[in-house]
Structures are given as structure tokens and as C-alpha cells.
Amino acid sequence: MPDLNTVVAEIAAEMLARPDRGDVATYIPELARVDPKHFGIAVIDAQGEIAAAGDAETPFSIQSVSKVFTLTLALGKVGDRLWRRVGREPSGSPFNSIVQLEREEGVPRNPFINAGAIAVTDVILSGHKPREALGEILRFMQFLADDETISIDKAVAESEARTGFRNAALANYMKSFGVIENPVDYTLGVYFHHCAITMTCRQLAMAGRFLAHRGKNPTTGHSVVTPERARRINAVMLTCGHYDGSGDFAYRVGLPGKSGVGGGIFAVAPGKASIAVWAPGLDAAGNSHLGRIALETLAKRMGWSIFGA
């Protein structure tokens, strides 16, 4: 078996040495602001040990990524009955696109897509005030990462309110059929700030180690979820992880994963490993071009691959 710590450095170096580094997102004006010279990784294995190298410890805007835990959120507090509000197939459009909303009567394909996790946003809001919801969120995540440092970056939740048109008409458009149950601004609201969540790599991959390890922290022994919902909360993040770009991810990486526009991607090896890499340039389908390379070389160099070596 590598070394992982070996494997990580070299990653980090390939990585930073890449002159195709993707585009930043623009179209929110504070992500546009960040420069893509910036690669970070860190990997941690069953027994606890990290192997990080790169940026590991510079905080980045999460994004979408926040979507796997107020999914985790959601479940907790309704289970399945979540899934007669939005569906688990792959999308196979746009992260932010009506089309599907329009042809299946305001269902959201599935809770990554921007339209499914402004459902599920209302779900753990509701009974609640929006800052109570939003706080709820932002603890979880301390718990998770074990780390009260974590904290919402408020220029970036302005900036998506500021410019999250498309969002709005998602949410009003699901609001017409039913689905969200609460006051739209109240809901794009607490969406706008779980995805302005900043966190490190390190803190990232810690927050995310549960779904390596069957609901469980290895660790401390803490059950975040039942073995069962943890399989099922990978099985939407290999299928419908990545936006239009899942296929390509599972046939190229071969984890489950879950990127951001931030540029940050999660990703779990089952039994193995909790994995987290920044990179901020996109590809065509809004994930990170470099990060999608680093998981890639990670999963072969280690034999990582859910679908063998």
C-alpha cells in the first residue's frame, strides 16, 4: 500500500503546477474575487490520522458541498417521508435549470441541484425562525468538524442574495405546487447562508468522516446516522453528486463526492478514508477542474475506487 502522506504531497505538487486550472464562478461576485492558484487537500484515514498538503488550512466558501449535511439534517428530522419532496435521480441538466421543475410539477430530481436543496432547506426550517434554522445548521457542522471556529461568510450570503435571481424563481415556482411550505425570502435566506459556509479542507473532510464510516465516527464512536441512511446518502452523492457532470465523476474517480462552486469537493472512501480538496477554477459543469484531477490520481494511486483497483 503508498504512503498516504507520500501520495498527498505529490498530488498537492502535480496540482499546484497544473497551468489548466479552470475558471473561477462569477456569476456570484465574491467567489469571483478568489484566485485559482489556490489548490488545498486533506485525507483522513479510519484511524484518525491526516495527511494534508497544499492550502489544507485556508478557509474557502463551501457551497453546495453544505448540501450533504442539511440533506443528513433533513432525514433526521422527517426520514423518508423527505423523499415525496424532492426525488434521488440524476438530473442531467444544469445545477441551477426550471426545465425539470416545470415537467415534474415542482418535484426537484434530487437534493444537490439547487431546486432540491432549497427544498430541503425548507424542511429543516420548518416550526423554526429562519436564524434558529440557520443556527441549527451551523452547529451541526461544528459538532461534526469538532471546531466552533466555523463560521458563515456574510459577504458571500449577501453577494448570492444580491444576485441569486434564478434561485428565487426555483423557489417560487416549487412554492405554486406545494413544495416549499415556507416564506420563500425565508428560505432562499437560510439556503443563501448554509452555502457561505467557510471551512478549511481539513475541517471539511473531519465534518464528513461519518459517511466514511457507516454513520459512525471512528474515533469518538458517535452515531451520526444509521449504517443504512449513511449507504444511501452516498449512494445520491456518487449519482447526482456533480450536477450533469455525476457520470463523468464515477466513471473517472470512482468515490461518492460532492462538489461546490467554491471550488471544494468531499469525498468518501468507504472503510478507508474522508477526503476534502479545494481547487476554486470550474469546469463547463460548475465543479472543481483541479479537484476532480486530485480525487482522480488519489482513488488510482491508492486503490480506492468503489469499483475495484
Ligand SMILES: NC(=O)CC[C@H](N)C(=O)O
Contents of the next structure:
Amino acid sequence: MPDLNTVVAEIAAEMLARPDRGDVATYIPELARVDPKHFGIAVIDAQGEIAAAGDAETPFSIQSVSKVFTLTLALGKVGDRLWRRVGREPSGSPFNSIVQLEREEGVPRNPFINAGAIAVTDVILSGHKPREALGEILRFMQFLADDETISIDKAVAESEARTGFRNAALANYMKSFGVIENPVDYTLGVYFHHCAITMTCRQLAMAGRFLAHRGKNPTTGHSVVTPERARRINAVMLTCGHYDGSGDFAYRVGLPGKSGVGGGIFAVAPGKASIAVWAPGLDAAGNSHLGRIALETLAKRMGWSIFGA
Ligand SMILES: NC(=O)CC[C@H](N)C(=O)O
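Right, the form predicted on its own is done; let's see the coordinates for the form predicted in complex with the named molecule.
Shown next: the complete complex, the earlier chain at its head.
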């Protein structure tokens, strides 16, 4: 078995040296300012040992990676009734697409495309004020990562609120079918703010450990979800976590993973490790270009693909 620390250090050196960095997201003006030269990686094994390299301690905007955690929270609140409000099939469409909503009565294909994540946020919001719902999401992240310093970048949230016309269209369109229950502005406000949570690779890998270990943090023994639920969340990440790039990600990397337009990817090697990578430049599907290559390299060198070596 290759040494994890060595592999992680090698990957960081290789990624930092590559000229092909992808393009940073520009549709959220605050994200356009991020330097595409960054690369960070953190891997936490079953014993809690952390292998980290590059910019693993630099906070970045987690964006859609937050949707793994809002899905977990919403399932905790309403259980399998959630699947009446959102599907669990890959969309084969870009993350911000609206086309399927018309044909499928306003029910989004899965919880990771924007429409689906907005519907999930609406479930968390129900019965609460926006500030309370957002506080619950943030505290959940802080609890999972065991780190109270995790915060929301208000400038990013406001930047997206000012320019999020597509998300507003998706939310209003779902509202017309009754899929969104709360005032659209409230739901969108919470959604933009949870996407604007900033975390480091190390914090993100910490937060997601329960998904690599049958729903439990293996160090504290604390159970976050049942083993069955962890398995199912991982299944949705594998099939839908990279939008219309999900098939290619499974083919190349072979791990459940969730990307965000901030350039982060959270991935799970079941029973082995919780992983976070960050490289701000994106590919055409809006997934981190070098993040994917780094994970592909890691899975290959460690023999971690869930489909076998
Ligand atoms: N893919 C993403 O990370 C998209 C999240 C972003 N906040 C949006 O709604 O457009």
C-alpha cells in the first residue's frame, strides 16, 4: 500500500505545476476574483490521520458542496417524504437548467442540481425564519467539522443574490407548481447563504467523515445518520454529484463526490477516507478541472475506486 502522505504531497506538487487550470466561475462576481493558481487537498483516513498539502488551510466558497449537508439535514427532518419534493435521478443537464421542470411538474430531478437544492432548502426552512434555518445549517457544519470558526462569506452571498436571476427563475417556477412552500425570497436567501459558507479542505474533509464510515464519525463514535442513509447519500453523490459530468466522474474517479463552482470537491472512499480538494478553475460542466484530476490520481494510486483497481 503506498504511503498516503507521500501520495497526497506528490499530487499537490503535480497539480500546482500544471498549466491547464480551467476557468474560474464568473457568473457570481465575487468568485471571479479568486486566483486559479490555488490547489489544496486534505484526506482523513479511518484512524483520523490527516494527510494535507498545498492550500489545504485556505478557506474557499464551498457553493454546491453544501448541498450534501443540506440533503442530510432535510432527510433528518422529513425522512423519505423528501423524495416527493425532489427526485434522485441524474439530470443529464447543466446544474442551473430549467428544462425538465416544465415536463416533470416542477419536481427537480435530484437534490444536487440548483432546482433540487433550492427545494431541499425550502424543506429545511419550513416552520422557521430564514435566519434560524441558516443558523441551523451553519451550526451543523461547525458541529460536523468540530470547528466553530466556520462562517458565511456575506460578500459572496450578496454577490449571488444580486445576480442570481436563474435561481430566482427556478424557484419561482417551482413555486408555481407548489413545490416551494415558503416565500421565494426567503428560500433563495437561505440557499445563497448556505452556498456562501467558506471552509478549508481540512474542515470539509472533517465534516464529511460520517459518509465514509457508515454514518458515524469513527473518532468520536458519534452517529450522524444510519448506515443505510449514509449509503444512499453516497449513491446520490455518485450518480448526480457532478451534474452532467457525473458519468465521466464515476468513470474516471470511481468515488462518490460533490462539486461546487467555487472549485471544491468533497469525495468519499467508503470505509477508507474522507477527501476534499480545491482548485478554483472549472471545466465545461462547472466542476473543478484539477480537482477531478487530483481525485482521479489519488483513487488510482491508492486503489480506492469503488469499482475495483
Ligand atoms: N454548482 C454550484 O456550485 C452552483 C451553486 C451556486 N450557488 C448557484 O446557485 O449557481
